[in-house]
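Okay, so here's just one chain, in structure tokens, the form predicted on its own.
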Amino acid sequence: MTNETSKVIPIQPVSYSRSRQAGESQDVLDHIIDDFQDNPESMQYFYDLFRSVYCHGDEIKHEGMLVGTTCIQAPEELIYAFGATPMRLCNGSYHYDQKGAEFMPSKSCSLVKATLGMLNSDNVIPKIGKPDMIVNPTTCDQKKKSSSMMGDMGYKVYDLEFPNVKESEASRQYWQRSVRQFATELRQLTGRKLTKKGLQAAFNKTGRAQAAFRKLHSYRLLSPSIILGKDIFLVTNAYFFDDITRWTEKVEALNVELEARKQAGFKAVQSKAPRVLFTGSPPIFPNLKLPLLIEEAGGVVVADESCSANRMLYDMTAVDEWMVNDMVDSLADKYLKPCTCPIFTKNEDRKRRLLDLVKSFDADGVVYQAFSGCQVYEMEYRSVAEAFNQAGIPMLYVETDYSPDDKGQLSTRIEAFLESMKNRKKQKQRALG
């Protein structure tokens, strides 16, 4: 009599579409699409793109070598000029935030934890493949320290040294040397030479994207708004990983539709909807928690000052001499002079920029988001709040993270803030009338 061997049933791997990170993205995307009316038809491309990349886990194709970036201060034109493709690695997933928390301090910034959690994961989404190099600008302290951690994970990391001030000529020269050294590093990586033709082609590529974005940005000036902020954030987040030429074409198509909406007198919100300027720690998909809560409550994000949207594509490169070295120095100036990141020791430019945005976009108030553990935004809060207070501009400060657990509490606070802005506007109208 023979013994029957027990049959071992192998555990079947769960498909990506059934994973936690896919479910998180699916919930947010469904909310963005289904719970708001009159979405622009041209947004369908972006909805489908995020569904493909974040919900289905489809691979992202790219040309040449892949250079991951952890900050908008990495000059993408240089990367394109060497025939490589830049891809921003900043991540907004709570799932990856929890992954990062396994080896990061508990009080670390959610963005840094999620980015490192993603890079340390077996299933990196967006599915970009392993970058040939990661360029890590030394902006905030947590990103500086994350460089060695990414190196320990097996990534080739280049630290792009960034100055602590931007007002002095010494800091400008320091940054120009840093950018030139970055160009040398890219030449060694790609084996290609930096040429005037290559730089011009890169400037033209990003210049067309910037022109399309500036046009899109101009439609946010209209009152009542003809497009919601949740769609703007989705468009700019797509720039992180989408093919730049295709992205530009789709933004141009969106602009055509918005022009038609403008001519038809279309309203995406009620005429009395409070207009909000959003600033602080950046909304990165799928963590669009705060902008969505604002617009669920009847407000509209008409402008922002963040490194995941407005600050990305607004400033263009001004070249005096079309020689390679001069072009590289002009590119360095473009990434330093207009920068309003709070990492600088002084933030007078940032306060001026915020006040100008409130005035230009006729914002009724400001929502300031600070991720727990993001020291630079937490520390500058008081000086920014004082500037708004002196100008008579209401501001709601929100310290939060990627967790969905505080949505109920935040919803209540946001609804109260929007209601206070409505009452404030009524009082002004009575005083004038």
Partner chain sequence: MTNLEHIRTAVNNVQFNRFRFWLQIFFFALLVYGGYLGIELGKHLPTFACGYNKELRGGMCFLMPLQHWMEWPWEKLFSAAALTILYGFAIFFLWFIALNRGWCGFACPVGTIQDWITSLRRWTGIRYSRYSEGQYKGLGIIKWVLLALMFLIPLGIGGGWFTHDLKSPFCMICPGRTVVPLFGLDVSQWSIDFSSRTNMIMTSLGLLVTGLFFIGAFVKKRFFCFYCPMGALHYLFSKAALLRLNKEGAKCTRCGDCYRVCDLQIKEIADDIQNKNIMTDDCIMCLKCVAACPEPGALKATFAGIPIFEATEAGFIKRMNKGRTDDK
Given for the second form:
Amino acid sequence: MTNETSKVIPIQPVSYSRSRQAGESQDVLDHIIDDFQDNPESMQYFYDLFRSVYCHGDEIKHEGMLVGTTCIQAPEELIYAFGATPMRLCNGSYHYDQKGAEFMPSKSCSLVKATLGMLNSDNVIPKIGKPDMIVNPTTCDQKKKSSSMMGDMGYKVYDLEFPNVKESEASRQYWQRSVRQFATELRQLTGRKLTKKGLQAAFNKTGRAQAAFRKLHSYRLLSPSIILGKDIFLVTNAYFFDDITRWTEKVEALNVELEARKQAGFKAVQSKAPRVLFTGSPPIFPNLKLPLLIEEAGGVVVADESCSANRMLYDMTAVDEWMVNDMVDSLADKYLKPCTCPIFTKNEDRKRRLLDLVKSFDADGVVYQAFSGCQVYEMEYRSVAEAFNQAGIPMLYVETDYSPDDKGQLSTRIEAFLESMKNRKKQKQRALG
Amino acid sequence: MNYFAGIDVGSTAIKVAVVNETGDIAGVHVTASGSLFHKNSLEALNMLLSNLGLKRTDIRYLIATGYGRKLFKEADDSISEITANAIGAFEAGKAFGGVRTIINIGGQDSKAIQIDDTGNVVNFAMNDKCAAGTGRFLDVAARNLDLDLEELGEYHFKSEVAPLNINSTCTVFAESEIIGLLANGHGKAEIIAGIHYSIASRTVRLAKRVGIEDRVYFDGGPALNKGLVAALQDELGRELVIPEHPQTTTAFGAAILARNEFEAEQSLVPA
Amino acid sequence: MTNLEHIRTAVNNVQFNRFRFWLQIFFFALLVYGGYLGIELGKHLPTFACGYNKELRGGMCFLMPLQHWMEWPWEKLFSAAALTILYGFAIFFLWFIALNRGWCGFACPVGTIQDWITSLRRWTGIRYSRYSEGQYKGLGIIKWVLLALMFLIPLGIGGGWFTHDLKSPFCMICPGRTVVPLFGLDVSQWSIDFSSRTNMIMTSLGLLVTGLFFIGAFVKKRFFCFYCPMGALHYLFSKAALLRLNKEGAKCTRCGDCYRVCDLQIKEIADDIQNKNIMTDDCIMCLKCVAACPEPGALKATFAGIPIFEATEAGFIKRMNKGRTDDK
Amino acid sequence: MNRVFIVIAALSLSLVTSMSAANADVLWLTETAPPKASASQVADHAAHHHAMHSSTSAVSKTATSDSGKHDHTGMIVLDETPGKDHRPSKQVWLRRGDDIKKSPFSDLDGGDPSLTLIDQAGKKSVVEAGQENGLFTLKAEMPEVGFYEAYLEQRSVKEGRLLVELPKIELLWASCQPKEIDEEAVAKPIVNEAVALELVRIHKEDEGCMNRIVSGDVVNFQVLSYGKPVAGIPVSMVTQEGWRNTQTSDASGTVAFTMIREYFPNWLEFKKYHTDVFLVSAVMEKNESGALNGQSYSSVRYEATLPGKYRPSPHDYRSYAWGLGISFFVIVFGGLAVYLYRRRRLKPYKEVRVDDKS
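Now the other one: the form predicted together with the partner chain, given that the block above is the form predicted on its own.
Let's see the whole complex now, leading with the same chain.
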């Protein structure tokens, strides 16, 4: 029996560029590029990169095996040393966030949900291919639990055991052992040996990238700012998937341009623009909602303390003896000791780092983003707020997620916050003058 | 004579305030937002001007605030309603011996603001996305109880028994909870009192986040609701300061700011 | 930029390990071969310029006269003759406050020899050892015990309780006695003295320690410094010294880079963010930590309050090859 | 090896003692105090002078500070700067007879004594002798570090022969403080050109203040008359244990003796600071005539003496084989232990154990 009106409708492939996530990225990118004046010319590479990867779904080439990382705690130097390429899987797409909700409770962290959603979709963006292995450092609960989910999706997942206390010597050694174990795992995966030469080359790669980042970081010390925070976030987000050497070269080019800007006395913002320190859950493209709102409202993000920028690239490794053994241990130390991730039991370091950043970057206030469901940031809010309160630094705590529907409300809050900072500044000047 | 205006384009109502050179209120006007709030805003402004017998050119500086502030291009400048509210409350509070803490319940949001002794915002908190504890909540409740919004205040005091507990924090769920309570034979008065206490306790929690100092200035449309005021005062355990036109404090603040900005600009022009 | 700033930048960007290597050679030549050139810095040096190195030495380790004085009969020790000791201490102190424990990190011949042994190990590609936290705490007491014995045994000799064969007890077990004279081609310390039980035991102990010294220094950086009673003695006076190691806790990220390179495994250098004066009893003031600190101004060496060597980002990047572009 | 050499040397030398010119009655100076009589002073002196060695040798309790600047025993001796509180001086006594163990302490014979003290710089001073318990004694003040020579000259006429007794002693004030030692001056012998016969020990080139003579050493003496070397003078040596040897000075006036080993204690009783005394004497006869105090003589006999001290050879108690052996053993087995420990130590930290007791 066939009914004339009933028929099977075959799946109609939609080209990626017409998909929802492409649209989402397109919107944000247009916003980043077109709604601001005087974007640095060297940023064009990054704009084009994101357009190509997120809007057109172009493939990214990589060398050797692909090792996905779900956290900055995975030592990428080791991955490079084995001739593989690391790629950070943390995702900022609202589209994937919604997709990932089928794995995680809806109240859980958008970032983890989006990452799962991305990994589970047929059309993984950024398109880098299927990772040969995913390294999942056991940091926060949600990342921990996503391990088996990723495994169920058919990925080879390696749980890199990460301690939750960093003060003790025992945890330091535990972590060193974890990292050594990881090296063994990578050896099995790649079938290559960890050599002094290879590791040193990897150190040079990341070291140079870090040096370039630090240079970029130092230009943000200038007041008035010569570069906006949204561009910095875009640059550091590109580090997730871009070829490291090319990325470094482009950042170095950007640094050259910034030096010229500095010499010319260029201003990217009004000289009275409130300087904001950004902290908390990481802004990951295309979810640059909050930094963009701040800068649209006339503020400027001058520094950040988040794992998508500063925390990822700032701390550098020191090695005393350039031998595999010492280099691996140093590496382990670098990924544990300076880390200010809120997953640790105590986090005096984060508070101190924040206060120091406010001081050295002459920030007028702090915006603290916590993804709803990102419990560790939510829980740490009180103590951080108290520290800032004592230091007389205003802080705005924003609990949000990837959905764009609270933009209106957020913009009111951010504007009010910026206005209060401006007033404060005026008052201070009056008191001084 | 120079006049200055502030317009607060809110989600439920548009408020306009005009002040003279000395910062005294010349007049206020409140109208519903409706769907065409740009048009309505202009109408509200013009209405007030004609009531006051002023021309559009008499308004030397106009500042917009509220959700629609950016879309109201006729304004000279815009400012967030939090700052405007703080300024307005600070100015209005002078008559009451000064205030440091402001609670504002609006149509869609509720805010608590702490200001310093010069009127600057020190700290503020806003409800998150959800509309629980806002004017909208009262709106929905009034509709469910077949009452006018204005009647809620009177009913509050008619209750003979203790206010009922309204547990739901979500407006939508609260609606069904109210229906359930009515079905169980509870009186409207105690339900209304319960609603007021529910909103009051949420608001107090918000206010505690910013810190409560001595007197609390309470504004926004729901401040006209005497029952809510009583509940809030009960929960706070503090003196409340309620201005004459609680709805227009924010617009008034914008107008004051307009006056200040104008003067600041004038002082920059060489004589 | 002023000239001073130029100099400061140059100093802060120095390839520190290389600089230190040459400075150590200079001091080694001065203290171990200085006698050739007629250099005589006296017998109050706060470093192991070993007296057993005969005529070659350019000065003498203070521990030698110190133990000798302590051996004086008590009636003499507690008489006006003790002014000699006070005078000696004063000279020692003056030498010491100039460099603080920089004497250990830069001047000490025994320290330098250990660094050379470490280089040898590094050249062979053998990894170094570290103490566990428990071992570190336990063994850290040894230097204080040695310091106490170094005073008590000679006092006991002076008091008539111990045989005179026990004289200069620390010198007898100090690897400096056996190792430093080797650089003057003098192997005479490498023998066992069978003339009495005490002598036999002490000389055997001395060579035992020498053996341990070589193994220890091979696998552990600055092995002996951890047990050195001279270091303990230094620490007692370090607060008065001119050369200081300072830390600005607020700038520290506790990244542990300094702990990483510390030859003596001093954890406080990375973890302590309260104290400005960060020197511990184990610190040899080699200033490697300052060279390995990426945070500008977090660690600095000051002389009489004037910063002379400071941690800088640029210096770190240069020293740690961070800006290298020659990979592939 | 060394011991064999010493024995052979001793044997060969004892064969040529025929022309012994030794006089059993020689007069010599010593730093050894007479036994009982002045014991208290000796003790006082020793304490004052700071006891340097635990040497219980009956011969020398007064330290001679000759244990070497950096002697090879690992003992470093640092003497203080001579100062007000610690005035260095040495006391010297006179003995007669060549049996070092038994010869009696004596006083001056009356004769015609003269006492001279010469310091390292050659400064001569005439000193007055003293007496203690009826015995001759001399307290020599030694303000500067270095060698001092004390000369006694005593003349008497017996049976028409003038006997000129010329005992001499070398005193040393030593210090380890390098700046205070003038090494060249130390190596240079002190010569008294005013005496008719003198025995001078030739210092070693690297002698310094802290060197000392040990068994097996070859010790050189020079026979001088008025500062000029004299050949053909018989010189004899007597050691503490009574070993004797006589040699005749050569053209440059020198004689050489190899110190024999005489100290053979059990191991545990061995004292490396055991000090023995030797006595060297030379006799020169001349046909000169004259008169002394009214007594005429037709010939003159000069008798010069010089005592010295020596100690056991370090080779008797030092072993390089053992020293190197121990350090080698430690390095090899310690290294192995470290290697094995590091290889087996896969657990990076100690397990925490909890049991009923804790």
